[in-house]
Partner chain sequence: MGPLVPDIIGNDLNLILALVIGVFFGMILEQAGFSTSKKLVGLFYGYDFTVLRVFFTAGIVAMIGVMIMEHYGLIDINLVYINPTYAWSAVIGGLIMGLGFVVGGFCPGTSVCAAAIGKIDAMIFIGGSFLGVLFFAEGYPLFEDLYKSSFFGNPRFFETLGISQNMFAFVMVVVALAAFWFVSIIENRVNGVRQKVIQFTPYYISLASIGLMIALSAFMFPERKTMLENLVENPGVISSYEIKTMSVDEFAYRLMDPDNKMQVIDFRSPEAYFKFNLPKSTLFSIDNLFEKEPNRVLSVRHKINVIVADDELTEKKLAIMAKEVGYDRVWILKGGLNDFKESILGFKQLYEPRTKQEADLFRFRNKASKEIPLLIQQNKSAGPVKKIQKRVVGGC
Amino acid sequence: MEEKNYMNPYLAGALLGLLLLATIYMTGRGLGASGAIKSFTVATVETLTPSHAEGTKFYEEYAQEHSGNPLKSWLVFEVTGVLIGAFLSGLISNRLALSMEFGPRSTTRIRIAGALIGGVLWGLGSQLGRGCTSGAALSGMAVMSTGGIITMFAIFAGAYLFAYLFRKFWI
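Form predicted alone: give me this chain's structure on its own.
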């Protein structure tokens, strides 16, 4: 596999900001990802156990706030586009490979356990905070929401804390 350089991170950040502004201008809402996971979950539960979904407060509230099929949400299409775009980007830049990356003091088992635990914590945190990194923090800061600014500071503080605590696995 031929090694290629990634995009300049400052240019990528500026392009992400422009994409966020265009998204808010065209759709009236920002970017997000956790809402798509919630929509997938609601659609799955409604399909597999409709009696459970009808008798549970969470699903009833979701149905009141979102009319129609949960999979017809803007966020579901956005996340699907992100996955397709990421695959095409990897394909075009010759970076498609199934690999596990971890530091010299870590193992595959630790890396997988860390990813699973981190994913669960991310999901719980995004529901408690009413949005994920992109939805609550990035899009919230774009409209100068107090909650978005606080969320972004909390995310960076948490990231620095966990990076300090778990750095021995990566260096």
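The structure above corresponds to the form predicted alone; please provide the structure of the form predicted together with its partner chain.
Here we give the lone chain, stripped of any partners or molecules.
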């Protein structure tokens, strides 16, 4: 079967906006993603080296702000849902396939290195920015938070600033 077309972007945007609105109304918070990775990191460190986690400031501060098991957090559940939802959507639209994407001038090896380094940069940047495109930029825009909107502009500014240097990765 053939892959189905993507949804009209404005329709998808409107649906996403309504979902975000419902989320804010029900839970008082927006959508997010990088927070789940943070919870996962903290949980891993606390499990593997509990003594290290106890003596390190970052984990101590995290434990002060979040009580209980770091994996029993809102964002971990939400991101688990994202995995399920995206999988179902891919199933319906015939897009399930193990694959990798890169530009014609790039190679698999470059793509792997790029994905890894890009991930590291996001992990680091989302901590400084207190959220990523979902938690800071999109949800921040919905509640008109100054911090969120600054982060949003900085993400797009950064991407445009460095886009030219990495054009061979993609085009």
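For the two forms, the rigid core is made up of the largest set of C-alpha atoms that agree within 1.5 Å on superposition. Positions refer to the first chain, counted from 1. What you are looking at is a predicted structure, and each value in this text was computed from that prediction instead of being measured.
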item: Post core alignment: Phe162 C-alpha displaced by 2 Å or more between the two forms; value: yes
